[in-house]
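Here we start with a single chain on its own, the form predicted on its own, put down as C-alpha cells.
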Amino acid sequence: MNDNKYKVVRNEMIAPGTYLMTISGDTSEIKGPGQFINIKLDGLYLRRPMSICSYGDDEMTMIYKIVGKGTKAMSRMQPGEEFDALSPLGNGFMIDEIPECAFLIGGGAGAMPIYTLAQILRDAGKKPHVIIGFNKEKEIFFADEFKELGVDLTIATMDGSSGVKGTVVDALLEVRETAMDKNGLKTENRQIYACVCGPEPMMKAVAEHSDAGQYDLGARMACGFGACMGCTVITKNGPKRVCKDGPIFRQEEIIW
C-alpha cells in the first residue's frame, strides 16, 4: 500500500448516474481484480473506497455510481485534476481457485472487477460465463466491452427491457445448463462456481444457488487498510476486516 497521487484522464457518464473515470499514476503494485483504492477528496473527512475496473501501465479505470457527497464530488472532477489515494488495497480474487467454467456475476456497478477477472481467465484458457444485471436497458454499460473479450455474456434486466427478465439469479438458472453443456462438463463436475460483486441481497441470493465461489463484500470503510476495524464482519472463521482480509471472501466463509 502506498499513498500515491493520481491525475484524472477521463471522467464521463456512461449510464444514468453512473460514471467511468480513468486516472494516471502508479499501478505497479496492483496484483489483480478485486483490489481497490481509497480516494482522498477535498472537504470530506473520510476517504472513498473505489474498486478497480481495469488497469494497465500507469493507468487504471473505475466505474462508480453517484450515491452520496463523495461520488457526487467525483462526478464533477475534470481531466487534469489530481487527488491522493491509498493504492492498492485488499486481496483481490483468488485466480488459481477458479475452475475452467465459472460464472462471473455483477450487479450494476458491481460489474467493475468482473471485467478484468474475465479477461485474466480468458487469457488463461478458461471459459467464464459473465452475467450482469441492471434495472432497465438504459442503465446497461460495458456490454460491448465484455463481448469484445470473446466471453459468453448474459444480461438481465428487472423490467425485461433487455436480455433475461428478472435478476442475475434468474439469468443464472436459465443459462447454467447451456453453459455447462457448451463447456463439455460431465455430470459429476456440474457444480456452480460463482465470482460475484454487487449488492449484498443479490450476492446472498446467488450463494443460495451456488456450490462454491468468491464474493466481493464491499463495505463502508474508514482507513481502508485494517487499522480502525470499522469494516469488520463476522465469518465462520471469526471476525475479519473487509478492507484487509477481503474484500474477496470464499463462499464457505460467509455468514449472510
Given for the second form:
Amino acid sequence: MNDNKYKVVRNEMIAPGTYLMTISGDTSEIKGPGQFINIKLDGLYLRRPMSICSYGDDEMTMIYKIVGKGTKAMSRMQPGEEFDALSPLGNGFMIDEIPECAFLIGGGAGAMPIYTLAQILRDAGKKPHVIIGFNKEKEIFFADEFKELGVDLTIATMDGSSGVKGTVVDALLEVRETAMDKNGLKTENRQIYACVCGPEPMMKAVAEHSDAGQYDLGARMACGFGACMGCTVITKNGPKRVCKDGPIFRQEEIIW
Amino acid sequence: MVDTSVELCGIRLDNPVIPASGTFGFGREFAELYDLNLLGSIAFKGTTADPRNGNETPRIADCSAGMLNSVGLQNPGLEAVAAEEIPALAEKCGKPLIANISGFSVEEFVRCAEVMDRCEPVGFLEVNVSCPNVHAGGRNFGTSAEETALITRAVKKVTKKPVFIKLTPNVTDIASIAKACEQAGADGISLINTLLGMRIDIKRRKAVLANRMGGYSGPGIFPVAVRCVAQVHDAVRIPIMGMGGISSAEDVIEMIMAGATAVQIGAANLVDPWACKKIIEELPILMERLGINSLSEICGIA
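The form predicted in complex with its partner chain is what I need now, so please give it after the form predicted on its own.
Starting with the chain above, the whole complex follows.
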C-alpha cells in the first residue's frame, strides 16, 4: 500500500448515473482484480473505497454509480484533476483456485472487477462464462468490451428489454447446462463455481445456486487497510476485515 | 536542537505522540509502513476479558470534519492479546506500551489489569470507562464520578504500573470526574474519548449506523478536546494524555499548551496511515519556529 497521486484522464457517464473514470498513476503493486483503492476527496473526511475495474502499466479504470457525496464529487472531476489514493488495497480474487469453467457474475456498477478477471482467465486458456445483470437495456454498459474479450456472455435485464428476462440467477439457471455442455464438462464435474461482484442480495441469491466460488463483499469502511475494524464481517472462520482479509471471500466461509 | 521528549509518570518518552487505542489495532498494519519505534508509545486496541465480535455493521458514518464509529470494542480477548498480540507488537516497538482495557463489571476491569500488569512490554494501563458504544445493562461507568473512582481504586490495587483513566466528554462536568479519579489514586487522565453522535440516512429514513449512535471523532471535536483538557488541567495535578481530533504538529502544541503532557492521535491514522510519523517529523521544526526548547515549558501555559 502506498499513498499515490492519480490524475484523471477520462471521466464520463456510460449509463444513466453510472460513470467510468480512468486515472493515471502508479499501478505497479496491483496484484489482480477485486482489489480496490481508497480515495481522498476534497471536503470529505473519510476516504472513499473504489473497486479497480481494469488496470495497465500506469493507468486504471473504475466504474461507479452516484450513490452519495463521494461518488457525486467524483462525477464532477475533470480530466487533469488530481487526487490521492491509498493503493492497492484488499486481497483480490484467488485466481489459482478458479476452475476451467467458472461463471463470472456481476450486477450493476460494482460488477466490473469481473472484466479483468475474465481477461486473465481467458489469457490463461480458461473458459469463463460471464453473466451481467442490469435493470433495463438503457442501463447496460461494457457488453461490447466483454464481447471483444471473446468470452461467453449472457446479459440479464429485469424488464426483459435485453437478454434473459430476470436476475443474474435466472440467467445462470437458464444457461448453466449449455455452458457446461459447451465446455465438455462430464456429469460428475458439473459443479457451479461462481465469482461474483454486486449488491449483497444478488450475491446471496447466486450463492444459493452455486457449489463454490468467490464473492466481493464490499462494505462501508473507514481506513481500508485493516486498522479500524469498521467493516468487520462475521465468517465461519470468525470475524474478518472486509478491507484487509477481503474483500474477496470464499463461498464456504461466508455466513449470509 | 529542541527536546521533544516528555516524562509521563517517571517514564521518559522520546516524543509525546502516541497512536490512540482503536485506530491502530496492534500495530501490525502500520509496521509495514514505518518503523514503530519512531512513536512515543502505542495505545493498542481496547481489550476486554473475553473475545468480542463488536457491533452490527454499518459501524462507520462519515461526517463533516470527522467520523462516527460504533465498532463496539471488537477484540480477540485478554488471553489472546497477552499471549500473541503484545509479544508481536513488542517485537516491532520497543517502547513502553499503553494497554487500553475495558470491562462491563469492576471484576472484568480487575481481571484485565491483573494480566496487563504481568505483561513486560506494557508500561501504562489506560482504563476505558467511557466507550459509548457498548450498552451492558445500560451501565456507563464513565458518566458517574463514584463509579469511575470505584474502578480506579480496584485497578490500582492490582497493578504497580501507572494507571490512566480515559474519560468521556459526554458529561456535565468532566473536571469533577477527573478529580474523583485523582483522589482514587489514578496516576493520570486520558481525554477525551469520542462524543456520542448520530447520523440519519434521509433517503432510507434510518440511522446510518446499525447501532444508531456512535462515537464522533476527528478534527471537528478538537476544540471540545482542548477545552476539556484545559478544564481537567486546572482541576488535577496528575498528568494528562490529550486526544480528540489531533491531526497536525500544530494541534499537538495546542493540546500541550492546554495542559496535556503527551497526546494521542486517533482518527487521523485512519485517513492518513502515516499521520503519526509526519507529525513526529514536523514537531521539532515547529518547536524551533515557535521558540519552544522543551515541551514541559509550555504544558498548560494557556
